[in-house]
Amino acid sequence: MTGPSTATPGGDAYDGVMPSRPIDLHTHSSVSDGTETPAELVAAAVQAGLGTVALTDHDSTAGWSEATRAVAGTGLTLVPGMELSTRLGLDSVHMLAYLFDPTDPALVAETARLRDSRLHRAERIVERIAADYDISWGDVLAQSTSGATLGRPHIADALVAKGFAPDRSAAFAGILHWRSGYYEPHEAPSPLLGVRLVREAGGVPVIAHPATRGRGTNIPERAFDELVEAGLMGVEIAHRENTDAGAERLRALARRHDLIVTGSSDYHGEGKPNRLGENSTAPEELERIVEAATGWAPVRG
């Protein structure tokens, strides 16, 4: 294991003892588009009852050594993690990424310039919108922190500073649905590209959410089994924005392909309603995804 193995900076390594509270694998801090910073996220998880939190920023482990400090003494295992941007055609894959190496070259390459990507395809949003709306680069700016992976959420957060939206879920209804003319697709390595990265940098890679509002269909089975072929380890089934149908297809393809199976909030703060603890993963499932990493260790505070 490259990572740490015995013990890490605010928190003892994992132990392999599987937590009896609840297991929440899919989470968001303020540096890419929560609104809490990973300390607060990790006190937040400790105050919802959960025995294990999963930090999962977009392209960024920025988050990982202040969650870990903040761990340190509460109880509550983390799992380092990131979701990667990944896109098969028109539609998004993001891909959660666990344990992996978070200095592995490629893997760092690649989320440089997914964040790069995001920035600017978030300045040419920005530049449509204002064109019938009263909101600058410098008001998005101002719902950001220093650092942060720049997106769409930033913009959203700004309209509603700005009094064009009540909250967060409707700018992304109203301004900014791609139905709008404001949206624009960004550059995004394939799921298979990503599932390799993950995989090489000693990763668990975990398809998020791929039933969302409908989209189960959006990968083809022949496209899933290739995934699977490259290394995909799982998919997130207890999702809340995952379809029933799309729901029952997955756990078919996961049956099929032994694959992990995770539940989980998609916790954002107050940036979304989702509220930490709402799906939980299975300890069995969670001990998987131990027993197949060989980049980085969780971290039992």
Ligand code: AMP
The other form holds:
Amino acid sequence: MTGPSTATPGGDAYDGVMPSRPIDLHTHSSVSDGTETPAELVAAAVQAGLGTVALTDHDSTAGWSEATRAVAGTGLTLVPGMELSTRLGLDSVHMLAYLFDPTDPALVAETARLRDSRLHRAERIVERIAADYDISWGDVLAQSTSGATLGRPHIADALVAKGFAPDRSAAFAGILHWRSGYYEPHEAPSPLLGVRLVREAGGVPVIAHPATRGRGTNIPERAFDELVEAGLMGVEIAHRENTDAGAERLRALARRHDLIVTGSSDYHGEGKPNRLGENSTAPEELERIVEAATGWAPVRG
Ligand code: AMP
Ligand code: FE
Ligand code: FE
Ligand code: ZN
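Based on the form predicted alone presented above, generate the structure block for the form predicted in complex with this ligand.
Let us now look at the entire complex, which starts with that chain.
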């Protein structure tokens, strides 16, 4: 894999010249719950006319090598990243992490633990669903690639394949809803530990979609202040699931703490309606990410 910043420190490697084409810093491949392989996702990003794409699979860096090989010669810049699952009380808090060292032992251990917890939790959810619907663990595995970070999206795909839901979104609104009686959360570190792990690995932590509707991810302001103190560097504001009022609060928060502000699609291939480039990040904000990172460098294709 090319791009470790031990050889080419992040800021220098990028030389400050930012592409004028759209920058989309949040996408998923089949390494987690996207429906395209990392190489297919890169091809889709080229097709969509992006200048820069970040690969941010849930709790895994397993797609970095393939995506790095795939951008070669395309003119697309890859920002290797991850969306780390964390939990604050009952609320799930997703933390985007960019340009960290993927071999950092503490982060590697935590993400391995997370994926393992997700696997067993998914098995238990499926067991409960199987009491009422004709679905097996094998049906779920058939919807995921080997070693993928497993989650409810794969169970959703199995339910769709079996005809119990028309699509992923419907499965989430019904059988997979946290109030359905089948749900249980997976284990996850606190956001505070998440921020520390990412920073210690030389990465840039950015809270994903912090102002969505409904349960979860609406972090109290005091908790936010604490995260910033611990090294949180940015917030994802332009995201289809942030409410307008929430985005307004986030903009004030970002100004107050001088945070990096990003906008992204959260593309999952056919797994979600989100389209590549539907939201984007300003070049100067990406520049701040690249300059702050010490773990890895963007890969210019
Ligand atoms: P989990 O982490 O296993 O609890 O599942 C949450 C994941 O499901 C997130 O990564 C989302 O991308 C995905 N997800 C949540 N809601 C929906 C939805 N309505 N349709 C499709 N995917 C969803
Ligand atoms: Fe997802
Ligand atoms: Fe997320
Ligand atoms: Zn995401």
